Structure formats: C-alpha cells, structure tokens
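What follows is a single chain, given as structure tokens, in the form predicted on its own.
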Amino acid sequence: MADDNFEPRIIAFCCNWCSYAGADLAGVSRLQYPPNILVIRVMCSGMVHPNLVIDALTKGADGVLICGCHPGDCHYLEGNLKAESRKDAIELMLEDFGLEPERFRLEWISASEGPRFAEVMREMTETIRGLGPSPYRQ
C-alpha cells in the first residue's frame, strides 16, 4: 500500500520543439498540475537514450516521461520514430532491474497542447503514487 504522504519524483524529458513548447503554454495558460515533475529539455526524443531513463530510475527518480513530437512532425525528420523504437528496449530494461514498466511512459505533446501536457503529468503523477517509491529511491 503507497504511503498518503508519498510525493513522487518525475523526470520529463521534453523535446525542445514541440512538448517543452507544450510544457511552456500549461505554465503561461495557467493550467493545474502536480509540481513533481521535472522538465529537462532536450532537441529531440530521439536523443534520449534507454541508459538516460534507466540512469534516472536507479539513481531516486521514481518515474520517467519521454515527451515528443507527434509522429510525422518531427523537426529532426525521424528522432520521434527513433524515440519509440527504444521503448522497447526500456520496458526490457526495465524488467531486468525489477522496476513496473508503469514508472516509464512515451508520450506525443504537441507545442499547442498544454492541456495534454498538464493532463498527462496529472496522470503520470497518479500513476507514480499508487505504485509508491521506486525501490532505488535513497
């Protein structure tokens, strides 16, 4: 059972173009959402490499979110295709250190969606506190 006073630590790793975009309309709209979340940008999805999130997770994160651009609109062609061809490879990584595979998430985030990127850091926030603190976490 998590602890009622489990506040979550999130990494989101935002693509510069379009989901840190995002990130910046949620915060200028106003729009409401938990402040576990920690917004790295990045230039692309694509460069987030698998060992970046599972890094984050051993070391006291205790969830991981890759925001990208909507496929097909990816400023650097394909890095959001490359994004989610290492998914995969994650979960399975995930596995191996015993962490759930809900403490990662992929997720598109258009520039002109702030309420999606608020609403998905309000889910993933919930998702992170039912499933309590990462085991890592010192």
Contents of the next structure:
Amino acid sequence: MADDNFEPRIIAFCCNWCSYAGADLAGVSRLQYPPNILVIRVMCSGMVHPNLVIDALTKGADGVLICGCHPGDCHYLEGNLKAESRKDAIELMLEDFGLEPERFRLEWISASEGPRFAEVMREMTETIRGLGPSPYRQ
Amino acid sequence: MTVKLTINDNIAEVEEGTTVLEATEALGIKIPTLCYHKALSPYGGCRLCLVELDDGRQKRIQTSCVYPVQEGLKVETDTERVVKARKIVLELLLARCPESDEIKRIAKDLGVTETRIKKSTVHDEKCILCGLCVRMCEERMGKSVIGFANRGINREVIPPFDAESEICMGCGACAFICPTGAINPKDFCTRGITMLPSEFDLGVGPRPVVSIAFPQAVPNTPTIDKENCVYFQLGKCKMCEAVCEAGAFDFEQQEEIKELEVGAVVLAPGYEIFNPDLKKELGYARYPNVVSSLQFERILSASGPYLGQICRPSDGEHPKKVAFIQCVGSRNEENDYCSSVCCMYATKQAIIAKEHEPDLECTIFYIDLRAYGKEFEAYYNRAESLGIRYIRCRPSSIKEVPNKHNLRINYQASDNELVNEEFDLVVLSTGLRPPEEVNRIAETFGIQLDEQGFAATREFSPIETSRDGVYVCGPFSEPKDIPETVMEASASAAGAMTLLSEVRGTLITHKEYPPEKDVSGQEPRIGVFVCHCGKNIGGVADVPSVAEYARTLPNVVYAADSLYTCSTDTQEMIKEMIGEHNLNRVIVASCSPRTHEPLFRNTCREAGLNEYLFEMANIRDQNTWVHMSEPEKATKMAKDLVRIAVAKSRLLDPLYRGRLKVNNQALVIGGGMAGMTASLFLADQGFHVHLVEKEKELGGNFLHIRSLLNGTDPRQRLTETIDRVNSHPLIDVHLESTVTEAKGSVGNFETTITHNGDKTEVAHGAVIVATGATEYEPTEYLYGNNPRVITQHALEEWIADDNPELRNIKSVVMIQCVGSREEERPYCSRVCCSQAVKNAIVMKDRLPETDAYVLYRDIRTYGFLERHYREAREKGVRFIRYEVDQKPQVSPSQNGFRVSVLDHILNTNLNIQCDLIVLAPAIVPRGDADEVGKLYKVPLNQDRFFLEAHMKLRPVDFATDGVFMCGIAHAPKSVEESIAQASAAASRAATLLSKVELELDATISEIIDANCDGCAYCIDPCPFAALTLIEYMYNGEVKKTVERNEALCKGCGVCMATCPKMGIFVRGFKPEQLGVMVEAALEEA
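Go ahead and give the structure of the form predicted together with the partner chain, now that the form predicted on its own is out.
Full complex below, order starting with the chain above.
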C-alpha cells in the first residue's frame, strides 16, 4: 500500500482567529512540518459546509482538516461547536463514499499553539501517508 | 567601475571587486558553501563553493567565494566537473567529521551518503576548519580570542596555547556562526557563559540581545538591549546590521521627550509581583525548582521556554508532584491586604497543568480559598473534582532534598497530623504590589497614595484619584482580577469622556480616498506581486519562478517579484501598476493576511480599487518558514498558494460596508445605584436617557445599606444621586414601570414602557440592563420562626436605628454562606463576608462586652477588605470555620439559642450560647430576569445572572451589540464595584451613541432569495440571532424566506454551512469561492 513516492495532498480549513494564527505562529517559531498541507483560511470552523469537505475528498484530496478554536474560545461564541456537531454527518458521508474516517479530522488549535499546529500537521501527514492515496485521486 | 561576466548563460553586470559567489547569488543562483558569510571576509576554507571558470584561456575549477569577477569571465555553477569536485570535497568532510549531522545533511542534499576515504577516529569531530569563528572573533568582535594552530591533520581552532582565555567576553558569536556546532566558548572562557534571562519568561528561558519583547508585542519590532550589545559597549560587531536585508537597524535612535496637551489622564501602570526572594524561608532563587506563579505561567505556555511542556528548571524533567503555596507576599504584616487573584490563578494553573499531564498531582496550600468572582466557585469545584488537592495550611518553610533538587514541605493535615511531603516542583503564588515607580508617578501627576502605596481613590468612585481629571484603573488602585480591571478601564474612560464631552471628535482627521472605479462586468485583470521578504521567502523558495508561474495563470495580466512588498516604494509601484495595467484584482503573495491585509487593502483603495478585490497568499509564515530545508517543495507550495489565490480572486466582488443611522438616546432598565450611575454618566455626556424603575422610588438595594466598612452612612450619597437623576434635564425617570415590548437592534431599538397599563414607546440606540438582584429568604437556622434570627441587612438597620433590641445582647453568632455555595446555588455571594466583618466590628465597638462569633467556610475579604478582617480579629471577634457537610446546629435554649459547631482547630464540638443569630443570605437573581433577557435576546448563565460576551475581556457587553449590563444583575458585587461597572456600561454605550452612523462589516451573510425555501434550518444556529423567517406574497403565493439583520450579523458563516440549498452565504467566502480554492489546491503546478 504505502508508496515511497506518494506525497499526500491535504487541505486544512483554518479559522482566521485561532488555527490560522496558530499556523502563522508555527512559522514565526520556525517549527518545521511536512509540505503536504495547503491551508484555506475561513472566518470560522462553523463556516465549512460538509459538502465542501466531501467535495475536496472526492476531487482528489487525500485528507481534509477543519481547525477551529477550543470550545469556549470561539470568536463567534459557538461556531466551533456547530462544526463539531457536523462531524458525525461528515463521517457518515465518508463511509458512503468509501473513504476511511481518518481522512477527515476536526482539531482545536488556538492562536498560541504553534507547536500543536505543527504536531497535528505532522500527524495528519503521517496518517495519510499510511493510508495511501485517496481512491478518488487520478 | 562595473564588470560584465556570464554566469550559466546569464549576463551579469556587477561592481569591480565583487566575488564570483556574490555575483552568482545576486542572480538568485545558489552555490553550496560552509565557510562563506557575507558579513565576514571570504576565506576559501571549505571549498564547497567550487565553480568552473573560463577566462578565454583555460577552463578551471575555482572556489567562487574568493575569486574576483573579471570582464568577460564565464562561470558555470553546475557542470558535471563541478558536481564531481564538490562531491569529493564532501567525501573529505564526511571522512573528517563522520558524526556531524550537519555535514551528513549537506552531503545527502548533494547526493553523497558515504565516503571512500578513511574516517577520522577523533571522537565526535565536528570542526571543519572553515574559520568562520576565527574571522568572527577577529573581524567583528575585535578580540582574536581563537585562532588556527598546528599543521596538517593536527590543525585546530584554539585560544593561544590552548589555555583558558581572559580576553574572551563570552559573547557566543563563535558558537552562533559555527555551521556544525563544533565550538563552545564555555571550553575556554574564564568568565563563565551566562544566558541573558528573558524578561518575558521571567528568567526561565534565555533571550537574544536583539529581540522582540514577546510574540504578541505591539509594535512587533525587535529592539537592541544596549547594556549587553557588543556594539554599544565596545563599538564592534554590528552583525545585526550586516544580516538585515531590509537595512532596518538604526543605531542612532535617541530617547525623545514629547509634550502632549490633554484634558484628562488615565493612569493604568498595573502592578508588580511580590519578589518571593524576600521570603528566604521559601527558598526562591536558592532552589531551582521553586518558581514564582508567573514563571509557572510561562512554563505552561505553548510559546514559553519549554514550548508548553511542563518541565522543572533544574533538569528539564517532567514533575510528578507540584505544590502551590498561596499568599506569598499577601495577607501578612507588611502586605496587609489580599492580592485577590492568586487563589484562582493557582487553581487555573493546576487545572491546565493537569490537562497537559493528567497524572500530575497538584496540591494547593492555602488559608482561605477566595473563589469570590463570577463562576469562580464552580471552577474551584471542578478543580476539586479533577483531583486537585487543597490543603488548608500555610507551610512555614521549604527545604531542598540534596542532589535530587526535590523539595520538602512540612504541613498540618486536616486531621491535625504533621506531615512531611516531598514535591518535584513548588510554585509560589506571589501577590500583587504597587509598581516600583509608583512614587514618581504619584509625584508627576500630583495624586495621593494609600498606606500600602497603591493609588488612593475616592469613596463611591473607584476610578477617581485625589486630583480632578486624573483617573485610575486596574490593580494600580487595589489588586484585582481581569474583569474588574476591564470594567474600571471602561469606567475611567467614561470619567474622561464626561469631562471632555464638549470637545468630542474635534481632533479627528479623516482620510480622503480617490473615487472608486466601477469594475462591474469587467473580465478579471489580475496583478500578482510576489514578495522575497528579504531572505525570508527568497532564501528558501525560488521567488522569480513563482512570479513567472503566476503569469501563466488565467486572467493574470501582470506579475512581478519584489524584495519587500510592504515597503513604501513597492506600495507606490503596486498603485502605478493598478493604473498602468488597469488591474481590477490584486494579489500579494507574502506574509500573513492577519498582519498585512489591512495595509494592502488600503493600497488598493488609494489606487481607486475596492479593497475587497484584494487577496493574499501566505507563502512565508505558512510556507518558507515551516519548510526551510525543502526549497523545491516550498517553491511548489508557493505556486500552489498563488494558484489558489488567483482562483478565488477571479470570483471576488467589490463589497461595501453598510451604514446605519444611530439613535443617540439610551434606555436604562433598573433604578438602583448601578442604573442611576449609568444614567448620569450618559446624560452628563449629553445623551438623552430613559430610566425605567419597577418600584415607587429610585435606590434599589442601596436603600438597605446603612453603613460602610469605614463607618460612613451612605444614605447621603444615595440622596444626592437620586436628586441628581430626578433633576437632570436629559433623564426621563419612569417609576413603577416595566419594559414590556422591544423591537429593533443596535443603534435603533423601540421599547414599550408600561406604567399602570399605560404604554409609552421610546426609540433608543442602546440598552443598559441594571435590573439588580434580591436576597435569598432563608429557611434554615430557625429563620422566620424566631424574631431573633435575622439577616445581616436587618442587623445593619438595627444598628443604624439604634434599635433597643441590641442593648441586651450578650452574645451574637453570625452564620455565613446561607444559601450560597450549595448545590442549589453553587456560587459565592461575594459581599457577605465583608458585611459580616463590618457588622461584627460595629457590634464590638458599641458593645465591647458582647461576644461575637462568625461561623464561616472561607473568609473572602479580598483586596483591602482583608484589613477589616484583621481588625475584627484584633477586636476579639471569633471566627470559627465549618464544613458544608457539618453545618452549625441551631436550637432554641432558655435564654436564646444554643449553636453547636465543630471547631477544626481544637477538633472538638463547640456549644455557643447566644441571644442573637445573624444570617448572611445569598444574593439571588430576580425572577423576572428572564423576561428582560427575552425582550433583548440576551442570555442568562446557569445561575440565572446575565451572561456577558466574555467573562474576562467583555464584562459589561452582551454578545448582542448595543445591549450592556451592570450591577448585581450581572453577578453579586459591592456597591463600589457596581458603580465602576455602571460607569463602564455607560462608557461602552457612549462609544455607540456618540456615532451619527454605524459602519457595519462588509463580509456578512447574504440571502439568495431564489434558493431559499424558508426551511429555517439556519435560524437557530445563528449565534447572534441575526436571522428571521419572513413571508411575502410572490406571484399570488406565500413565499417564505429568511431575512438577515445587517447590524447583528458578524459573518461567521454558520448559516452558510447549515443551509442545504445554497440559499445563504458569507460575502468574500461564497461556496463557489471556497469551491474553486479547493479545486485549485488539487491541481498540479
């Protein structure tokens, strides 16, 4: 399964107020992680439609992350909790599309958690590397 | 004189005297090197920078770093011959330093993993004799501490005679410049190398001489520590200047003195932490594993010295047992006050530490656990349920266990046993002190200080100093927590605004922009500006190739790279290009939009382009900084990110901020001290106020307060306040009235006030909720069955009215926490401890022969209230602690009552005979709080007090814009705290009411009526209640759809992600915009 030349393509939807800032802090701190993640900035993790996640995975992304604020810290009070409540639905859809549940991950990363951002990105890349390319990837 | 030469078929024209390496790098062509540094003279030591030179006579391999350019020279940097030669050099280096990871990494990059040459047997040889350290020490530091010695295979870098050096100043520059980590000045410096302690990490970690104070510092610019800078001290070094591509260092900057003319001053110099070294017995500064609470805060921080790992300073090990010692520098003779915040920060730190490491054992040694703030008690209960151990004991000393650096603490356990326990780390919960400069500040501003050195404030006005026009906020006047500090901050602003209301807005200058170009219907014409950010991006990714790639993308009509896109000249260039190429979309690929988007948007606006036609690609913070060792992949990713930005920008629309007229009247609900104070602060600033009070008279709970801790009768103040409110021309008082209906939102509310069935409608821009709270009516301790069981308020009235009942009292028992801190009401009522202390002191003063007992759970006399607690003890009031599961038993007896309680110090049951029992009932929310909440769509917390937008940072705002709160409707608090919060609410409301128009966010949601079928899925999830379902007639049928209130929507997009029909979206983040970004991300460059 694991192909040495396989370079995972992962999309991370990051909340502008926390995880996106956490990603910036990882940079400011020069914390290195694999170049397999493309960050798309959103205003809130609660803004990401489940369809967008499924679209990404069925169009060839090997993994998708939604990163938001820790519970209680949401800039919009509870948008992150809305994102969390959609997690189960997304996982069910993954099953329907024949995708492993590990290809989607919801994470809370604050603006001060640069090390955690880098760690989550490393972990996700390794997980996806282990799973191999998405069956939808051409 | 310039010289022309050819490098890999590129023509280069450079100054005479330039080296081939410099000329090559200027073209963006990289040559590997280990011994070259642009700030030092070239040396040709590592021989990695080999290139092939052709001067027309012969072709030969040369080290490019020392070879000067010649007219007509041809340079090849990657011919087969060059690569082979470099590989041999690397094999030699590998043979010399087989253990060096750095050499192995460079070798691997160039395809060399093994060496055919016999490997050195010198253990852990890392020095490659590149001489960077020698040149650094000589050329930059002017010291020549180290130099080359011996020949051939014995050649090495050492100080003269390999002896320790007294000249070495321990600056560490040699170690800094060494590419392989081979040199350590500790080996030869006689001075001992010490790291500069980081002020922000409180010495737990080091910091460089040139540093940014802390990651969130504003401005986020590095400064030079002159005291420790080699240049400022010795006139040498200037390495910072040599490496800064932007040329940003200014060594000539001088301190400037500016004079400002102001009408009011707010002093907020904060506090200092008590220096725990003054408590020698606790071992701080002697034992490495005894740290202050602020140091532990840094240890816990993700950006702290251990990157969020809990480590102890002595050995970096993870502690298993941590002890917190409370009241270090508080509640003692020298610091006769409680620091107010330590109990909760210790609890917080223990909880966070356990979140990091669930097996960590945390023990908090305390005297009284002062969880008196809003929701603090619940937090404390949570800490206990997480297994955090609270021990009521103040350990007298800490001893270190030799060798292990563990710490031993002697304490008395709850069963009075003496215990000696070992901990791995001890955190001292250090108290708050006035700032060191306090005397200078007081002198400068002519204000008085109190006996502890904090700013003295006026009675009933905690934000006013002794001098008119000089306000104070935060712990400068008394130790306090964040919410109270923020309240006072707004309150002091209210003070200043009231004073200066006549000149409000007179110093504002408005910026003029050119008219905006209409780009509707135009095909996108995109300009892409790729930034090198000096070496930050350009040193990793191939920036010119990214710009070149951008030119190939659809609709991109212009792309360029620049050294610093944020520089003024590049900004001008962008504006010119927008005009020249008629650009209608602009993309900057550089750093983070979080820091630079406003700047570039402004540039677009200055060029007449709508600011929302701008997009950014973050190719530095999220690319070259995190993929530094993979330049090719970083280049690819930069292209990916540019492609994603281009895809989105093609679908960008010009956006406009909505504007809303603001009605500048206010509605204040509740005529207690809080509501009246807020009304006066607003009316004094010129805003019309409608004050609604349910009762027949103004005053609220304050009517029942008959004395203050200092003995003053507050009724005079109350009468003055009521008179001022009643006679103020801008305040309409509505007595015996309630609010019954409300419509509208921020800036434009319409509220119906009902009085005896008559309805009045008022229009207003803001609401302040100051509905207060009431007292719990006790059912316990014979209350209601016996007239000599009374509440503290009743006692206060007895005292004030000199009630004859009091004269024959021989013994009084006060029972605290009646109805508070229990399952049904799991919060602390905050004011009862000080009320009991106040009344007990008066009793003792009036009737010195009377015995006064206070039965309590924790005495929560925070801040300066502590002094009164001490005074009460000195006057003979007896304080006896009880546990919640062993409450005092009260039974009638012959001459009054018998109170039985377990004394924990004597460990025996005490029977107290008394003739008066005084209860401290809980403060309870009003039953009708819910109704007011529903009218303005604002929530209550689980204890049914009003819930603020943020517990710490927005303590007077509701999450709903335009609605504010103050007083005990928010949470129990003292009169002075209510007044501060009321002034704060007025201040917050005034920032809104002072505007003629409200400028709204542009990136808010928008409904696509054609797609919306009125299913209403989006309505409940909206955190701001900005959506409503409406119906209208369309083609003779009822059409349901959703309406968005543009004043309330914040653009979070929860609606968008909930909608199954693509019927609602957030501007700037449309589903199709995000969709094309995803598609672009999945394309290959």
